[in-house]
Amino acid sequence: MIELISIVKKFGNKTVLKNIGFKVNAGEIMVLLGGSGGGKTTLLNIIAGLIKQDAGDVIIKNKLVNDVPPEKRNVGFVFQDYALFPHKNVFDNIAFGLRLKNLKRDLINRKVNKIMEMLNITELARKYIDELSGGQKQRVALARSIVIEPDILLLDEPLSALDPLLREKLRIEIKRIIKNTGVTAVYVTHNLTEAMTVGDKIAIFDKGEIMQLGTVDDVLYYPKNEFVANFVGANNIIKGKVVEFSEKEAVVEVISALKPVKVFVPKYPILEKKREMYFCIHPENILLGLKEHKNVLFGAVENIIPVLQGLRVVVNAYGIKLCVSVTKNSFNYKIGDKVWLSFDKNSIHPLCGKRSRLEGKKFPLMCIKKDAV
């Protein structure tokens, strides 16, 4: 439905998009995830035709649209600030795009009433924008973009202006609405939880490049490089080298440890004996105070950090600092206490250093866990 091929965009001497390429299939939601200044919004504007790329192609429904003006691309756009007309009521805001198409009044009324019913905003029809809450404005903006029956729906940080509780509720609702309409969508956010909730696929951006592209599970559990690992919270990163292979596993000697420490990992095809590389472990996959797995370390509690989900506990084990996620009720230690750590070998994943993964292509040396032997 959407294909981007080697998109490049420069503003002056600064390159903000560097050879961006991916496909979004019909009915899918692709999330562009990353911090500010990564080029995500610029890419949306290029897809919409609001900005012209310096190189590369935009293909929508198998048609090259590089020279097609925005109004003929049949793209809906939900802007970060909603871009609603304050002098028009809700009904007229939603009907705006339909009236530009010179549709008959009865047809416009039917379409607008149907979309308002779908989004549960029928009672707002005669209200003006300054009378609405943030969540209501978001629904109106979404209705205005969907009612024109676009081939593509673009959403630029649509929930960023809302409070956290409303954002959590609407991120689930917005995915349901998009899926019910069957529209193909590209959704920009800097929030990891939002990306995981909404997206079928995620492209993680940094400085105009795609660091990794894949399903939610691929990106979250099998990050390709240190940037992605830190971004998705797999921020226990250790450096080691393979010193031994067996039939199904490898032994890695941790280089940063103050004393000889070895950990067991699956026999990934990318591993080579004596080759130094980095590995990551999610904090959620480490057990605190238990020795239930083959990988067992001993250390001291160095820091305790309250988070919404409970506690993040930093343990120094032979110079290796590991962050562990625990619930507050299960934590019975204080800073300085000695403690055991353990984790399953399948929870440690190599960072293979590839900067992006384009659809339909594989790495020369696969490092995804499911491809390991």
The other form holds:
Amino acid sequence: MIELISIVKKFGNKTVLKNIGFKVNAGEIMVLLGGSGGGKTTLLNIIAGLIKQDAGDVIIKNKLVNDVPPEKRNVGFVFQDYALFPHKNVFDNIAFGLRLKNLKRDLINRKVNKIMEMLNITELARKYIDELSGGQKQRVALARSIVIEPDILLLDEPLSALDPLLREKLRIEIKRIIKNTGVTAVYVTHNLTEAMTVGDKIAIFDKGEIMQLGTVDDVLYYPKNEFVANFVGANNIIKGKVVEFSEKEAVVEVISALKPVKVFVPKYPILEKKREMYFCIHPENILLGLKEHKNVLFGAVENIIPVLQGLRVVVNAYGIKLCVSVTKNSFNYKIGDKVWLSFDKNSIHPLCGKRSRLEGKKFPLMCIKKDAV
Amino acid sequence: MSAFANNRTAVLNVIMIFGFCVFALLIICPLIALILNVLQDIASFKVLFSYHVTKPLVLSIFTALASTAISTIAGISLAYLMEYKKIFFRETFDTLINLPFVLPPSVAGYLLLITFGKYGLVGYPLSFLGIELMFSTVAIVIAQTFVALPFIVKSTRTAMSAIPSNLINAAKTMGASELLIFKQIILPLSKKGILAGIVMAYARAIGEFGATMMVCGLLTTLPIAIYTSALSGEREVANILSLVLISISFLILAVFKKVMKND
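After the form predicted on its own, can we look at the form predicted in complex with the partner chain?
So here's everything in the complex, that chain up top.
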């Protein structure tokens, strides 16, 4: 278990961490997600004790560790550049931490062999670091940091130096390994897919602040603000005014539209208090060319952008620009074509980070995001 | 265009020929001169085993070993201090450590005299304890250490600064103490730089002349013996001593090259 309370860190005049606080329960993986320069790595260094915070507390396993030096914190750290010792072979790299604990040689050998087996690197034992591939180095770094049975495992962009295919394979494996060992982990990445695959909880970082913290589902489907919405790919953001409020739903008038456009939104508690706010819709949740859902708009295709999963189509409907995700085969329009758009009321959310009262209804399958580009 | 390019090539060629002439004149010619001098009187080789040669040779080899050993320990610790500890006036400190690189040897010798001499800053209190440092073997070691130390500090520091800080951080998180990190990470990874520093320091120490001359009293090291024998007309001794010193220098250069090549 780890708890951070109001961590503040400044480098010179620049505040890199502003009042950061969160708790990771035992065995959970917390992912810190955000662009570079957001303060994520600094936070890991503070947890490990390599950098001292200017204010706030770090609590590991219910013990305040503010003044405990890094060598006594029992924290495993997987560095972005792996930080493997080039003058030692793989076995000695992994055994390094165990030898410091004055364990018997037999026990050390057994532990190192076991972890090497677990990570499929047994045959690399006698190799030196510069003889290894990126993926192998990554496994050795992971083995070295978990063999000491740390209370907390910190991982700083562990897959960022690998090629995309290997990264995809390893992110699933890394999660399995962390879960097998049962260690509490804090995992830093800038990759949304990686965060979704690995994390139990995600904290979205921007400029030293946590923009939103929650489960994968929370941040993905209930973004709290524009930054998070854009970050998770829910980049259709519209400003609206609540004009009607009934038992089951609210009616919102889109402010930026050229003519009055009304959309139906689930009944969120916040809409009772706040009349004007931003809403987001995932591009995957908008149907193109069909009027199947309650919310229907009419517009013109403005742009067609090829992406990994198919096409991203920008449609202008009465001045509202909406991105729609479609597969290449299902799309037979060209730029300038008029087209119908429709979306379910459950797929539009006010940017407040909360769920609606009538929650419980599952999303249609199509809105489970595979990746955000 | 091509005429212009040809002109430039011609200028470059002239400069290269000039460089080679300087090299031939200043390095090749003196070596040939020495070999010719030695060959003129083959019988003079017996001087090699005479008192005139062996005494300064032994003195030089051992004082240089002692000063290199002191410089190694002091140099590594100073490099560590400057690289890994928070110290005030780091830049000033760095300049002071490198001072012997640029200080004229006679100034160095004079400074040592007014520091360790009988009435010097350190020498005076020591004289009360009956300790006299100047004009002894110790004085030679002090003078050699003075000039050799910066070689080791500089070379070790360069090697230490190349060690990625995350290696040290990784060792820390695995529970390593400062001493252990020094022994197991920093020292092995800066080994090459340290060895190179040691080789250069030994070369500098064994060849030290100016400062040693001022503090050695009646003792003669190899370079001083060459100076005195050349001045007093004992050419055969000067020839052989020079040959010995040049051989040592070549040997040191060979070791240095090997150290730098081995990874």
